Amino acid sequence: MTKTYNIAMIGGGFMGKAHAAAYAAMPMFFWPAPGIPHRKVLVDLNAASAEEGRQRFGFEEASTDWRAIVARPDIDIVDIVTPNDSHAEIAIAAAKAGKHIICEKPLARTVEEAKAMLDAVQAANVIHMVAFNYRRTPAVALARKYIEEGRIGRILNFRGTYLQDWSADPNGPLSWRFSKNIAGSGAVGDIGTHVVDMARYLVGEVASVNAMTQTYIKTRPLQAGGVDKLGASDKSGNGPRGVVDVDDEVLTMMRFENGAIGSLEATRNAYGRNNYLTFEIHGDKGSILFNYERRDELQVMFADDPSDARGFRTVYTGPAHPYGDGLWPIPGLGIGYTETKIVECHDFFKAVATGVQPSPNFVDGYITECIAEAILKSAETGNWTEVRK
């Protein structure tokens, strides 16, 4: 009989929908599911939020005391969807008590605070993962496994982008994403990141970096109430403003440990781009290109294609590639966000189930928290700078 595991998410954001959303879903993708997630306890911050969380989002219990649910013996699972000043003390605490853990993305403000992290889920055996869904993505999948069957050859570069727009408005309210405190950095840790688990995914490790920031937007106003509201919403010109002390864009360059180079680039203030996740890669075989606006599709071009043939050609992923057991019974029928969030879930519950660290785990988010340090001391420097090891 399919094990149940008890999970104890703690945030009731945007975020947390996402995730309850996949636990409710995640068995009726995958059939036999390797555990049965029960939604447990919502932990908010105040009672109002809670429980209203805990029925939005299908939970037994609501509570506002993260420490004593995450040391209740019938927890089995730490779900953190908190922001990020709050994950190490939480992910610590958790990893104490014996609990699993999964950590929204990034996994800390700071390597220090990732190194604590790591160490702690390392010292307690426990199973750890870093929610960077968007390598889930069927088609970034099948990108790695064309790459792993040598089909586009050696890999020569690496070009991948992040764009949005929810932040171009400069009266847009001060999120906590704005706050250097809170946050940790700006577009480089928000956004930058999933652009660095891409490479690493597919590339590999990240040897030195050349950066560029740039922070457009020097104050906001102030939010009104205790929910976090992204920039795209509640526009006011009036009233007091905040500091804006992260920043706004990110520009670098990258060596990787295997000779391959690249660049990221990373901005919420891109107006007319939404979620314009891409990475394009050349190898001397081939190449690959995706876009996550179109994330059904992968382009890829094979160099030993004929000659009457060359060019990019649409792959439209389903039953036959990467996770497509689970999803749709037809190429192009549509995954979104929520999928990839399903496909998480899955992974992560298989690893519980078999006590095999998942992919990425907090080793990834401490590589990753290493990379963003590097970039950043990079901008502040106009120097190539080594990543960490």
The other form holds:
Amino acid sequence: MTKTYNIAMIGGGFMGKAHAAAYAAMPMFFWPAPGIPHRKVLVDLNAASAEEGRQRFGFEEASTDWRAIVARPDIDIVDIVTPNDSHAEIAIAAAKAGKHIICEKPLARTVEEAKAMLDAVQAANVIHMVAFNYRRTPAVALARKYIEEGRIGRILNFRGTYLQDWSADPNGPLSWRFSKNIAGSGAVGDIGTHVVDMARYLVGEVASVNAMTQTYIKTRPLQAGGVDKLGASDKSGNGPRGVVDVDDEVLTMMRFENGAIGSLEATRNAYGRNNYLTFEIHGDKGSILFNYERRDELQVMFADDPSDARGFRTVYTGPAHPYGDGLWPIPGLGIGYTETKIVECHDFFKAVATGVQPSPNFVDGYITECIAEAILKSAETGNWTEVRK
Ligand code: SOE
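Now that we've seen the form predicted on its own, could you pull up the form predicted in complex with alpha-L-sorbopyranose?
Next comes the full complex, and the chain you just saw is listed first.
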């Protein structure tokens, strides 16, 4: 009999929806499942939101008291889908209570917080994962497979972007994502860290960076309640406004420990770009190109392709590719954001069931935070900055 694990999910917003959908669907896709997720308690500080989340996301109970829930002996897994300022406190308490933990990205607001979280999970010897889900896109995992097999040779460079436009409107509300004390940073932490995760997954460790950041929109309309209304706009622009104290855009050069060089650009102010998470990697035997907006496809060119067929060609991911056993049986049926979360959920449960840490875990979350810190420091000083670990 497959073991059932009780989950306490702390938070019930956009990411709560993605995680809850994955809990429900994971065993339907990956069977036999490594474990059966049981949606036990949904926690939200607001009682009405907790109850609404319970019903909507299919949890058994609702609560407003995460401390009490995290300490409960019948909870096996704590899932943290709250804004960044509560990740550390909840994760450290959950680790002390011996719970396995999955935490949304970025792991923390600062390197210090991330280190305290890492120390706590390591001391408690629990399973830990940070939810950089885009690694779970089959085309991205296929890119890694090609790289590991040497199909594009030695990597020369990495070009990563994450461009969105939900914050391009100056009358878009002051979400918590624009406040340093809640988010830690702006585009750097929110979406730049996804690119950093891709770079580390595909190329290797980042040694140093030279970055610029910009804040284009310095104030935004105050938002009623804590709800994260990405892209909504107060067209009148007449209401009270609050200060934005994080970066809107980041552009950085990177040197990798293995000698490769690269760049990263992230912004949420790029009109026309929706979820434009891309990378282009050149090796000395070929190139790979990925764009999440066309996430079923990987563009490849191998140096030994016939001379009359040079140029990128498209591989459509399907059953022959990573995670193909669990996903859909025909290439082109297509995967979406939910599937990346379903695969993530599968890999987390596999780790819980086997006791082998998944990747990316809190070590990766911590290193990513070190890189984010170096980027922010470099943007401030204008200097090349080593990544401290
Ligand atoms: C907003 O930029 C956001 O929701 C990010 O926080 C997520 O990590 C990304 O996957 C989608 O966009």
